[in-house]
Partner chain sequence: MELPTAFIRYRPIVDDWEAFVAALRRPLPVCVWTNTLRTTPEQVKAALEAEGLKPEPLAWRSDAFRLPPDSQPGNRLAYVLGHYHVQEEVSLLPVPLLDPQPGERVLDLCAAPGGKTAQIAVRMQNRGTVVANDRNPLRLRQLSGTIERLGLLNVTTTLHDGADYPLESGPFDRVLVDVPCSCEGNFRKDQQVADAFAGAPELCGLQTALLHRAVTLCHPGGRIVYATCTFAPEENELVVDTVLQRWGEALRLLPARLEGFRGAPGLTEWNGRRLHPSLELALRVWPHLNDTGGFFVAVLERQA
Amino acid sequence: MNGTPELQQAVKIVDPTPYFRYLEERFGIPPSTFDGYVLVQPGRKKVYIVTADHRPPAHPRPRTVGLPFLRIYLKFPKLSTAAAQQFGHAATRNVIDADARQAEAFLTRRDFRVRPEQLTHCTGRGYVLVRYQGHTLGVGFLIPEEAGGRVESMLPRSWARDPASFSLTAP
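For the form predicted in complex with the partner chain, what structure does this chain take on its own?
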């Protein structure tokens, strides 16, 4: 799991163990989900995930290598939206199965409320994966409250839909 010699020359390879452990603890994603991939850090703030046989050039220096995986140097590393959509199917806890109105709120970058029964597989305050019709939409932040909880949409601005024209409930 060290990547090709070219990859090692081009970019900093990251020890995945603590990140995979964190994803397993929080979301129940087994580390084997990431077999065949290597974690790298081309810049400062983000760890990327790339296919293990990847052979990028060292010159010019890569801007990005593979898919953004985690944003680090936060209190808790945050899984990227792209990685959540790619690997979220493997999660077993801290997953919210959203209804159409909640999913619509999430995709238009608005907070939404969740009912207590939607929190059965949630372990408490922190990052959650938001799923709709079996598809992982991205990452939210759960704040449990007395009557359920509130989820903040962590969808990046560039992924967000315009609430004036986007709808899941009325085509």
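Could the form predicted alone be shown next, to go alongside the form predicted in complex with the partner chain?
For this one, just the chain is written down, with no partner chains and no other molecules.
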């Protein structure tokens, strides 16, 4: 699906094949997860995802449309936090199922240690999706080590919780 004529006039629609292939290889997210969506690229650094039937207004002309999807200027494309939360349920690999303490660290933008058994579905150094109780919290960066590994929280600063007042483990 190529999007509506209004969408085609508003933004550049891109071939999703390389991006969906990357997400399938890295996270096991099947391309069919994105059926009904198109990818648009309003600039050089990011690709956005929008429903194929979206009809942006002609006036005022939108600066962009859709949900930030991938940052493509990095060595490896990085799934946005919003996209990870929206589509992360479909991931089958490079997912860390965090416990409460790890999720708390992630949500306050602190690194956390992972146990070897949490790495059974990870392929190595790189981006991982962090889940807590079945909900994808966002994207982290896994650094494997001999006794497990370490995950750096990639949560946007503006989305992070204040560690002084946030707790998932407090009674």
